[in-house]
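Consider the single chain below, provided in structure tokens and representing the form predicted on its own.
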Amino acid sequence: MDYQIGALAKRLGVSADTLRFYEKNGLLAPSKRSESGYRLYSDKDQQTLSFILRAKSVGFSLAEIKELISLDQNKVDFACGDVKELVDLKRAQIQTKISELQAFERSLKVLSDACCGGDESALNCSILQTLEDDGGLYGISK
């Protein structure tokens, strides 16, 4: 079955602009065009778009999704370990990001805990003073 862009987008809960974006970035290409020039997508294109959306939902970037699509379309040329390596690399990147975010949260907690939070003027606000200074006083680094 062939789907026009709007029908496929609606079927998968995305906008037509999202499909165009994936096309522009080389992740998806319509199988063909109608006589009047409309993009037509096949069931295989729908499967590819579903693959893209699932990969995006677990945090893969467009470049990583492109690589995953290549692996998927050329399964015979790759080992399962190649795919696992890509997933494990992504996990490591996410773990690093989580650590960074936790450090930010700890620093923000230190700032918040040091502030009285009262109604008085911010002239002597400990948060602003810490940000104006080197931050070392509260364990905040540049």
Contents of the next structure:
Number of protein chains: 2
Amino acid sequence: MDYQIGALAKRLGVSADTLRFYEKNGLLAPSKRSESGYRLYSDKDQQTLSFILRAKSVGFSLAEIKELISLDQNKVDFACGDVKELVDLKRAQIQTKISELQAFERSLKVLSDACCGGDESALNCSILQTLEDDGGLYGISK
Amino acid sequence: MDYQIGALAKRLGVSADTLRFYEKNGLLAPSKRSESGYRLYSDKDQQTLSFILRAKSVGFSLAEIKELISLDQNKVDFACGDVKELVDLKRAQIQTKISELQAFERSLKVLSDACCGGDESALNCSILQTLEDDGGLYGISK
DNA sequence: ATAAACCTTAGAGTTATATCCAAGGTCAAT
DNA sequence: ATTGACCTTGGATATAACTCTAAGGTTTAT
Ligand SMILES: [Zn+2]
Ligand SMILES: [Zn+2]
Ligand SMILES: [Zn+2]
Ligand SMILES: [Zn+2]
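Next, report the structure of the form predicted in complex with the DNA; the form predicted on its own has already been given.
Expanding to the full complex; the earlier chain stays at the top.
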């Protein structure tokens, strides 16, 4: 039911140092301590850590994750609408990032499709020529 | 035709310091210097900077961007296949990230759809309850 | 010919996100 | 009761990607 820091760290593939760091920064405190002061994490703590790692893996900063998590701790101070607004804001940010990634991937695909991929020198590689010249990958100007 | 560092920085919304930093780290050197040593950037330099910023905005590290750009400078040492392989690797990484983002967005949408978004206290907000409980956002365990 | 607004370099400082280390306490097994 | 694998804290160090400072040179306008 309860894990020591090393066991939880191992289960989710992070270091014990990282868990201490998350605690220091208000993201995840163990729900208990043993008599001797050892951190004891519950299954729910593990789920929270899962959430943190998943959010992190898709580009949320620890500060953003903390904001989302801490809504829960201070829910008395908020309305349903506040919570929903925050979640929808994050969704919009994710969608923007997805669109950017898709545009970039399409650009790279155009490059890749035009290249023969053979063994000869890259001196005349169409990819590099496109990188050098106008248009192409640069098509979507900043 | 040629911009000083401040002009290029302003055009693309970065600082002059950032451009000096990119130069020091081998990402973008101005194609010329004035008599007095001022950096002079060409239109092509501007396009390279555009590329750097776009790649950065979708999550590439400067090291990755540098690798892509420096292929061009050392093209004699590579084969067409090497270049294509690098581009395709980046594409696969982008696609992975897109999939992760889409899964996360779907999770958040489920949460958002279930919340009334009203003015009343968030004490019973379904979003926060899901964050607290099993499953839901945590459904895809790490 | 002087002021304002540029530019130069070298190097120090910042923020986010960890990671490592030292000195020591705890626990389980032999 | 000693060994080895855990754990504790506080503080130093690391990496990426900037950002700022100091001390000074250049350009342009008045
Ligand atoms: Zn080829
Ligand atoms: Zn090619
Ligand atoms: Zn509600
Ligand atoms: Zn709600």
